[in-house]
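One chain follows as structure tokens, the form predicted alone.
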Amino acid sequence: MVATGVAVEAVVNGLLLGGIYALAALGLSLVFGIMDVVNLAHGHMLMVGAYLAIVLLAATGITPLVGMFLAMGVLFVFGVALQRVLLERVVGEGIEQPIIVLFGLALVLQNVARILLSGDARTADIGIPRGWFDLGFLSFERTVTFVVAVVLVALTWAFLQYTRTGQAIRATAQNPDAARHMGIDTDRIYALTLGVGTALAGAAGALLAMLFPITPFVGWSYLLKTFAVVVLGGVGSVPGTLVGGLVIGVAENLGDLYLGYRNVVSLLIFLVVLLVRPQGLLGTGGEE
């Protein structure tokens, strides 16, 4: 029998982990909701962001909380270039071609990481003295990374809601043809969207590197988790993505505590929500 205190601790730390899942899933949700592209390389972009933070820490001593922003910048440029060089040629030509391109990219990123980093599992220290805070039974690392993740989710939501570029992104998501007729450069919006999506994945990867070992093969696992969050919260809904991330984080922790299984919980939730409520908890089919 699991003690009540242990279960409460698992729930709270699951909520803290769920904030990072929400951040990771937000990038996937944006790309799918706006570009109608399933980014099968999203988990591997998260892996790249994690390794960038880890390598920066080892080479320069830069804390991952700072390295995260450098990883975001690198992956933003990578996402924009990916759209301009490859995906621009296949987006709108059917769902199969972008999937094939991105699946191939995922394999390339995985194998490059394996060759360069020998496939070793690596982590990054958070770089903040734990003596500064007394958080009781809460995980210090999860608390800090949760706060950073939620702030980034909130900033992304504010960007989409209150800036002209964000409004152009939402208009493109609702009706690309009408957006073009209104003078919106949809090709630029698509490139920007993929850049933002990959940057968010990189940020989530840097945060996860402070919690769990990272290997070149974790991309598939985190891709599944982010899919589960997006399906649960609803495509294009920022609040829904946050709720979905929290639910998945708690469910995984409780599944690990009571059943001894963690990753299978995401898959089960993914399948159940697809069957019962495919639009998700807060999904409306458009950008929130």
Contents of the next structure:
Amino acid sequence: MVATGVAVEAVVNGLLLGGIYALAALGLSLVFGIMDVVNLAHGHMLMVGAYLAIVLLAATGITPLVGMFLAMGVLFVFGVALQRVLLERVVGEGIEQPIIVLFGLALVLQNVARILLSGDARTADIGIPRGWFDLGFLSFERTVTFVVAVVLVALTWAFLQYTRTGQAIRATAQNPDAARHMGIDTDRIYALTLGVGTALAGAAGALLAMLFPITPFVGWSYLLKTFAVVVLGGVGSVPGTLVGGLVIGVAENLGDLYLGYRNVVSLLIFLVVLLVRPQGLLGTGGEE
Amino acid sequence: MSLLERHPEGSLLADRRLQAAAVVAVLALAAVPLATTEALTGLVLTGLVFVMLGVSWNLLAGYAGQISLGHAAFFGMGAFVAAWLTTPSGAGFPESLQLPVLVAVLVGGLASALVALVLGGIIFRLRGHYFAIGTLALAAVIELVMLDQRSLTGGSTGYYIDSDLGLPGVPVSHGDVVFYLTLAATVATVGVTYSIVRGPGGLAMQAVHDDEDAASSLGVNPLKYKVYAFVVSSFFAGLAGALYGHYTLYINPESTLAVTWTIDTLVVVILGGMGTFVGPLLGAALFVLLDKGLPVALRTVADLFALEGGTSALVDSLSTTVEGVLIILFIIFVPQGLYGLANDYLVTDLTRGGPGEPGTPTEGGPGSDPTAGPEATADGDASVPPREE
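Got the form predicted alone; could you also share the form predicted together with the partner chain?
Now the full complex is given, and it begins with the chain already shown.
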């Protein structure tokens, strides 16, 4: 039997990790909820964000906590461009084309990363002094990244809830036609949504780079993990995504501890929830 | 019969000359091991495996409209089940279990089909995007579990298959025999899929693809036809995996079950033309050329500029990048693929020539309805997403 202390530590670490999973999944959830497109390249965009932070740190010594903003900016522009240049041509024409475009994009991102950065695992140091911080068994990196992730999730929620643009996004999600009649430029909203979604992936990637080694091949695994969170939390629900992230983070750590399987646990949770309750534990079925 | 006559792809396939071309192609392929080198035989065999993968995935995705991203899992399972049966000792099974290669390979396909049958009832509760990502997750679970079962699959060291089908006394190697088995399996894949697609089952699948609810209200049971397509598709994928494993004589959960096989299958089908029958055949040929030709071309370029290393990993990544770009461009700008391009070109040409043009290779033959040509084109369009809506 595993000692209680170790189990408690696994749960706490799982919660801390789950905050980042929630952030990573939020972008996927928004895009799915609002545009009805599963961004199959989401994990790969996360990988790109992670590498941007890693490369910036290596080149200039700037901490990934700042590099995160670079990753968000670059991926925001990338997301908007992706929507304007490619996806706008195929969205609303059945599901095959968006799925395949994004699948192809994932392939391209993975291989371009491999060409530019080789297949070796890389990781980033947090790059800020930790002397003033001591919380017993809590890891410094995990705690800081958790706080940053949860703040970003809260900001995104507030943005959607309280700004005019956020309201326009939610209106578009509920009924694109009605939104258009109200004078909302839905094409612009879609581009903005994909931009925000991919920027959130970039932020999560920069945070994860401080905790785990990153290779060009991590995209698929993070895609499935974040999708598990989305399914668990319910599509398009910000609080649901946060809860889903925490659950998956804890489940993974406990699965690792007791069963020796880490990735299989989140995949199995994902499949079971998908089959038993496809609208998610807290979800509304993508209405909002 | 009239329904079948007007089937979208009646135009080119029913042409006698095309049937003759198919026979010639099979005969030409049969001559490959006799007339060419071992390496070229292997290359053509790989192409045949991709024909099997492409045609089978196209039945599920192109006709029934279910975008599965888990095709690799069925390919890999077929390979492993067949390997366990020809080389039981590798997985710690008793030697008495050993079966001849031909039987083992068929059982490999059947095992994949059985898994698809069992999973089909569950996984088809997911629709659209959920189905796509559900199959991706399923394939990932299968890969991880198989990788973890070291005693059964050899883990990351892989599994060596002990088999020698070479005929003593005659210059026919093991690879040649597997080549002929693969050729026969490919013909079977194409033949069976063709008869399904041309028959009422194929029409039902397309109905489910175009509008599941409408199909259901007209008495077509969507679940039944989706599972039908899934099981047949998985059988041939498993068969392809089993044969490929017995050609290379070495399989590995990390490569045989890897998502790469799904990606390659997608490239084959999308380049050739999704939801068209001939598409995957063209796509497989083009893909083999790309997959083998691009690295050679890239390596030559790398050598020319004396680029450092020119490593195979780099060249690999570059050619995969090109493939990724190609499927994005094709699915957006040429959703019917090469077949669509060829068909469009031929059909417009002939229509321009007038309905009485002799030698019109459309189903109705010379003098038939002059709209037959354009109609076929429109139907070909509809087999990718319904654009008219």
